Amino acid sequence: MALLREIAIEKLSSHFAARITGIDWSNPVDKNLLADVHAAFAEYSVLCFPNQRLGSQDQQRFAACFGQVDGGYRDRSNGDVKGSKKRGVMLVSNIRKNGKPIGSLPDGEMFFHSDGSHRNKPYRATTLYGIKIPSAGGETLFADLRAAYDALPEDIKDQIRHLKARHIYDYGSTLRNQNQEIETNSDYPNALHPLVKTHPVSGRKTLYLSRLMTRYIDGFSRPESDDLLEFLFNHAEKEEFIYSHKWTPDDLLIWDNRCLNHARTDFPKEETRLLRRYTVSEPGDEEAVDY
């Protein structure tokens, strides 16, 4: 465990992810301490702050420390009255009222993905706050796409260096076969992104694809695309690149969508799971619709 001013940082896996204690995000944080947190985020890409007691506005203020927090009103609310939720704010929960989920992505496993990859300007980061946690399951798995890229054979690196892939997301789906391959219907937004990106802070190369949202490689026949994507999905999801976060109530997490995928394990349907999400966009991102 390394001491950094008054906070303590504990690494959680060999490649990335860290737990930070000694900071209370229910209050504003001074600029020197925030600079240390930014440095830790650049190094570890996933930060966990345990034992936080946060309201929605506290979490929004926290998210705003990392970029343009998505705090405007969103158009889709997955069953609630249109416009009743703020843009970028999502309750991730299996709780139901009158038979309808109170939030989004309620049940079961969720395949690996990067939030916002179906948008032309993906989300920079995601924050998630644990409110009610089941006794087992519901872990969030994080895959380090930088380490996955580094470990690729050189011939594969050469092959994918200039390729692009189409990302499509049918809102609310959690498994690959639930996604619709529609490029013209605005209900199913999609975007074309390079398979290999360079992280703007670290300068490291990273894969940019996911089993949930990446549908096909531009310019390839479908069989060729499917074969290469399946190889890359399986490679990126190898155990040595993954950190599994077991939630406890009042955990606050932030992660970097530019170099990580994340997934969710299944959990008992009879138990309650409730988390609150704020996304962080790149400064100047004015896309009107938030999915």
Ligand code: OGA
Second form
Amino acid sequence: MALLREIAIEKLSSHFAARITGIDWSNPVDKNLLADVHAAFAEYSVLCFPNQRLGSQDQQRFAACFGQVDGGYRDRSNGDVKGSKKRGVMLVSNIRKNGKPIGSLPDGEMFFHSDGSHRNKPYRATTLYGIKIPSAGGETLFADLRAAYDALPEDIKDQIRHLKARHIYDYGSTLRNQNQEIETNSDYPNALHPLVKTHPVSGRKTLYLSRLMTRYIDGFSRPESDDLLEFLFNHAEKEEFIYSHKWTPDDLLIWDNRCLNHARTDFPKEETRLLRRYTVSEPGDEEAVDY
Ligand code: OGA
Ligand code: MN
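Structure of the form predicted in complex with N-oxalylglycine (OGA), given the form predicted alone:
Zooming out: every chain and molecule, the one shown earlier first.
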């Protein structure tokens, strides 16, 4: 009998991210193949499946292979599910109807962050499917926070070992300090997280902080906190830890928010960018109904 499992895995950068061909996610995938994909996800943390032709439901089924797909109706992001009961989808797009974006995170550059770090239980993973891609820019950058942790000087590792930081997010913001109010108004979603976490699958230590969402270190004076965070942001964004993904339409990506940050480069305003996103939470996460 012919062997049907013929996937090829190709590394996209020297230490993480891989491109996998030979799987069509528009149909359910058998469990042996899925085991290979899970192993690749554990090893590479970002997987790109090119040339996929996927509707929302297909992407939702793909996301469900990695954990609990998030529900929650996203008002500004209903796009192709408008008026239906389908939930959880988020469009990332600069397309506007009557002047109003049809999705979220519409324009330009976005600073490094980890999806859901403003929640007590952040998203395990994010899936993003490229539909319309501008001719230049709009790349998604991934930063490896395990390599960043490993490369820290030992005295800094000692200093941050038991520290916690406050993450706060104003939905829709893409740069730091777009909204001056977020630290003084507790209505903005926020959570306290250790600066160093241990990845539950690999057991590796990772930095957990980002320029977009991490506001201050708990228990530090403001100048001390600002200095240490600035040092750590700059460290975690060094080129040696980054893989830059240049999108092709029909790319399907999944990445691990537990050990990576991601960001977006600027792109021309007059060009269209449209991607579809489903996040994946830890199984049994009751909070996982919102952004
Ligand atoms: C996201 C995100 C980056 C991009 O969807 O969470 O950060 O490249 N997107 O649009
Ligand atoms: Mn994001």
